[in-house]
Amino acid sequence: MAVITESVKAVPISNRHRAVRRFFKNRLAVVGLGVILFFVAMAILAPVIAPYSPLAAHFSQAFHAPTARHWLGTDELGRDVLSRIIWGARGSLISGLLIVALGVAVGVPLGLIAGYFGGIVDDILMRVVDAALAFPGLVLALAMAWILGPSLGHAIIAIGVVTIPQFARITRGQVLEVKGREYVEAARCVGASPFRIMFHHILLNAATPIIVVATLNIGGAILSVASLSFLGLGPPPPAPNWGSMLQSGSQYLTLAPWISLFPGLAIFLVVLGFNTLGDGIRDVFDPNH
């Protein structure tokens, strides 16, 4: 029993402090975390800090360049671009988190079951996963979103389903690496149930790569939602959404480039923030660093 207990023992405090120190030595990861926290705070405080309503149209103020009154200018309907970006941060961040949560909630158990039981179960599940991976992710999401209809919820479902095979594959690989170790065999010897072995002994010791991939995928999910919104398969107007703002502004690039420039910059910064944060987390747990 000592072997089993030790395998799932919490990380010692000294190791936690060492991991935190290693993370904060990675300047890019710290900057990425700061960018993410900035946008999270902006999304939470949107009702307080947004200078105008994101939906209020003032046709007489359309296409105003950035000024002291409208810091990022106005769009084709006279709506304040800054206010729409601030409110759009909510949908972008929530959609990214929900997409990855869906991929993890379905993909991780599938990979865990396939890797642990092996045999015919593994063959069936992995062939289904391979078939899904054979399609380009964005094309598959585009087709599903078109079938379901334009809305943020449908875009989340479409992209979330596309991420499931990736998490299933990663989890299966980690399970195959971990399940033959001594503490797993010891758990079997003392009569632990397959459910307890899978989730308590195997998954806890194989979670690091899954966490890293999940962090990286949040940025990719936000970018995918913006892509679907750009193509008209996201939340319908006039909802503030970075992708739809890019699409509407693309018609006025020579007249009012700020309508597309600033939402595009917001997408770039958030995706870059999650990518650098994921790299930082990976470096913390990488034994070769």
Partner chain sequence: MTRKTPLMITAATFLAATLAACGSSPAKSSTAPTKSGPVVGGTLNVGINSDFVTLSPAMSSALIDRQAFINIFDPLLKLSPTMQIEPNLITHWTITNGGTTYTLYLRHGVKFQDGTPFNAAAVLYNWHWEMNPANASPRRSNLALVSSLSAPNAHEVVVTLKAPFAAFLSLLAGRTGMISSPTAMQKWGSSYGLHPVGTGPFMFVQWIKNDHMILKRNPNYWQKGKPYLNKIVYTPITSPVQEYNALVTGQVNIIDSVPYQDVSSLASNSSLRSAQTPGLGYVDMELNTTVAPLKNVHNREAINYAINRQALNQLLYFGHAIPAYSQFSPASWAYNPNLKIPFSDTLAKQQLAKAGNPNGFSFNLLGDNSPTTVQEMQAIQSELGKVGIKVNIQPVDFTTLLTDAIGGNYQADLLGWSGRPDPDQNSYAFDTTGGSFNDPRYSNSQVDSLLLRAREATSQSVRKQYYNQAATIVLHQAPYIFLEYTPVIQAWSPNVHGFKIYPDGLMRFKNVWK
Contents of the next structure:
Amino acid sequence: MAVITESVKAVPISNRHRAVRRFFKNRLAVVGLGVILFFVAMAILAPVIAPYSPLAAHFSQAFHAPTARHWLGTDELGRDVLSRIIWGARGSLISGLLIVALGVAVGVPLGLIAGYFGGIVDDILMRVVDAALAFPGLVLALAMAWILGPSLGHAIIAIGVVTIPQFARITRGQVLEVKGREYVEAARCVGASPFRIMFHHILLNAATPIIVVATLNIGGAILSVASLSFLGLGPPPPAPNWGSMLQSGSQYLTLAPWISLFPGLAIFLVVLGFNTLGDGIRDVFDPNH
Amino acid sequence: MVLFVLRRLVNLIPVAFLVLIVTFSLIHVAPGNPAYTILGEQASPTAVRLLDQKMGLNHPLVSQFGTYVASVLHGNLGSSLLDGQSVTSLIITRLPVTLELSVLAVALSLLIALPTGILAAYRPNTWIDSVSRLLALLGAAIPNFWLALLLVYVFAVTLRWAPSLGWVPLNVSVLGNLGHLVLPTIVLALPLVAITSRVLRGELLEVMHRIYIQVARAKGVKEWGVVMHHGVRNALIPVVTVIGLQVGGLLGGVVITESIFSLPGMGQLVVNAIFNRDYPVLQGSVLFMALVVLLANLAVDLIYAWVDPRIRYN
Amino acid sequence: MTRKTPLMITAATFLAATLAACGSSPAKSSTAPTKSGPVVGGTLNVGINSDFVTLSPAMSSALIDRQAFINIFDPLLKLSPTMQIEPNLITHWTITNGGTTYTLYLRHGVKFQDGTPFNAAAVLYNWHWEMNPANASPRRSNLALVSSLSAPNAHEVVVTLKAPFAAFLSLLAGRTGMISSPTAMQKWGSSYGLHPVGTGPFMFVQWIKNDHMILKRNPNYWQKGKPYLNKIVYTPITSPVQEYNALVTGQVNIIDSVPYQDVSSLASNSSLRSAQTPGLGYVDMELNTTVAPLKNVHNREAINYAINRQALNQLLYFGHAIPAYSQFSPASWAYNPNLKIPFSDTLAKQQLAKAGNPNGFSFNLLGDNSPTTVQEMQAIQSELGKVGIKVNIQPVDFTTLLTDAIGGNYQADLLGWSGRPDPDQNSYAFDTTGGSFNDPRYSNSQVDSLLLRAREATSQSVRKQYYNQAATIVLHQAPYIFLEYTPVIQAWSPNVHGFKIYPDGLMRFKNVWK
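Given the form predicted alone above, produce the structure of the same protein in the form predicted together with its partner chain.
What follows is the whole complex; the chain from before opens it.
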């Protein structure tokens, strides 16, 4: 996605109203937003709307197909799949947001520093970024999550770390574009500190593309967490987690396909929601795309 | 130009070295000891100690790293702790699988992305465009392991149209080889379709707004001809770029796909090496993958620079 | 699951793999009667649940390797389908000096597949190599009691032991009794594991890791007229579901294990044949007896009572396993069907009260991260939760699991043992003080002495009494919580003839034709 998003142009924030209107004219994006809100509500209201406890196991009711009692069937321990999916929304959404937050919180300052100071600082930082981007991201995250041990927190850290270089690179590119502009020169002449110039003058003007990339990355982050969980590196059981549910259901694919079918669908919908939303936001700022 | 390539190549050295350090330290801070993997059921404290000595794992880490780097510089990637096979030969036997899978996936993705991307650009903001956009979004959002399970369930288990796993080398049976790659190729290609078709559409729109197209149109060329002749040719370059930059992502997808479909390629090699603590194999194959990604990026830059003279090799 | 080496991440499998090593009903075979006799020729495609690790018997630890060995290497002694020791390359033997001297007489006229003669010198070469610490052979511990080896002539080997050891012959039916060609061992050195040469019915051709391994007929096999098959191709398939699917779709002709959920449908499938027999292995929890709260025997005993083994059997094994209460499975002569403890929440709570924590306690349970193991850990967690014992599940990869279990860096783990024919091999190293597989660090002088006497006694009925007494103590002291004996379930297509199932789960293809 890097290529697409790097070419997003900075747009002054003043056009906010027009932007909002344009966003709501994009039907797909609005649907995406709706899907996300639906899952957010699900996550918040989990204790109220989940028909059963996500942890209550009834061995004698294992592998029951979807019925009126269990809308999405029961899993390999006789737990209600629907309730587990509803509770699982929490982990998925939170991990997606935290991963991107981590990527932004570390990547953006690094990119700012590299782009602003240039020279040897830039050289060193960018070599490190190159090295990090040279790894297949998933393999690196896999290795880190495995070293740290299976837990949602560790998966978030592992994937978050892998997204840092991406944000560093994008921010640096934006800085290089903005750096030479008059208002930055003006600020420097007035004697503003490098810190103030970086964060106040440059970052504010480079913010739009970063926001777009961040939105587009949430879906990917949720997908990565699900991948790690699918490989057994998610939160320890019995916590309801979509990727782990998919993994444990995969061994009963012929006997009880619903165990893995529905969590997969949930992942798919949430990711689709964030991608559509990100796409919409990008269109708002860069309608030509 | 030559100087630019040389400079970029020299830049690769510190990056490769960093990759080595990171891989080496990651795997060595990991809990667990390969002696246990090897001994498995038979692991006992004495047996583990003896095996550690035999494999040289009782030496300090720094000296192990030194030995490793020295042998890499001599072109020797070491050999597997599990069975003594040389890492270079392991990579060589597994590369064709991954290469074929990747090439097929890229080909399939182009086969879908080119028409949808072109159609979408030809009629922007119509239902065609919306459908193509929706397809792209769907493709990017589908979890590949889930898709793999679904495909196996539907096409291999239920319908029995395609084998569910395994690998037949090309020289044994061409049909068997392709048959085994159908499902993995689809899984790997789908996210690529999404990105490629959208980039193609965007680039096409941009190109078509340029003046020379207006001129062509003014000269009376039919609109379809404009799109195909001027637009597509110019828009393909960014597409190539995208694919080049997706090499890293492709390798990540390969890891999952090869694991699920039991394909004996690089992805499976890496995953097994991680879980078996096979240090030399892991280091060697990750280094190799990283170099492939770096070289792909370099190639992309070169193509870009070559095509667009405005970019200077500073 | 068992202490086998996982080779894949998708190795959903260990559990199922060895689980496919146990059973409730006596061997039921549905081999159709055949019209004609054996035919020479044909290729057999075999699905196995993980790839081989090494093909050198001297260096092998993984369970799966034995699937290849049993066909490439003829063991010195062989096992009958009821796990009795029978002559093979050793035609007869004598045991003298109070059980410390074994004189082994070797078959004449046998050659390795590379033409090297099979004789006493070859046997000694192998054993000396394995006993050399520098080679770090896992066989070394099997030969630890050997004080001297000699070869009075080309077909006689004299083994002197430091102490009587009743299980010695049983070792010779396993990897210690699988002799490699000394010529090949010298030729290939450390890569011999990629170029094995034995005396068995099939010889090695090619091994592409994680893809396939090919064997071909050994035309000079000492048993004239055998084997029948021209070629065997092993394909590792780490997902049990996929392995079964490969049999159903005809990609392979026979598989080494069947997912439990498919066993009942398999019986009604006319286009497949199958057999099931109790295996030698079991699944158990190991409890670290040196760390609180499981240091307290009452807490351990509470777990013992609180687990409903029958319910676990139904849930995880679809009823095809047998509840386990000792290390001796129904396939072993040491099995005691009367040894058991009841499932009772009341008794469990009494034990918790005796331990001084009537409301329960909590502990960490370590296990590998394959879906099957994770499911079993959650089932245990749910069972124990009912009496107030809180289980924190820690799924890790297999190497970490073994490292922590053997290093004593754990509270409890879910592991298992694939099982061996002699009861000594399933108990001594596990239960005696300081034993090499004694992960719970359990120590009981009475058990120590019973198991020592059992290995030194010669009469099977006397040994059985000792094992029974030891097993009773171990059950109630609960350093291990035995859960299920796992069955061996194998299935094949109807064009495979002459196949017989064994409790060790090894697929012997000498008598098979297609």
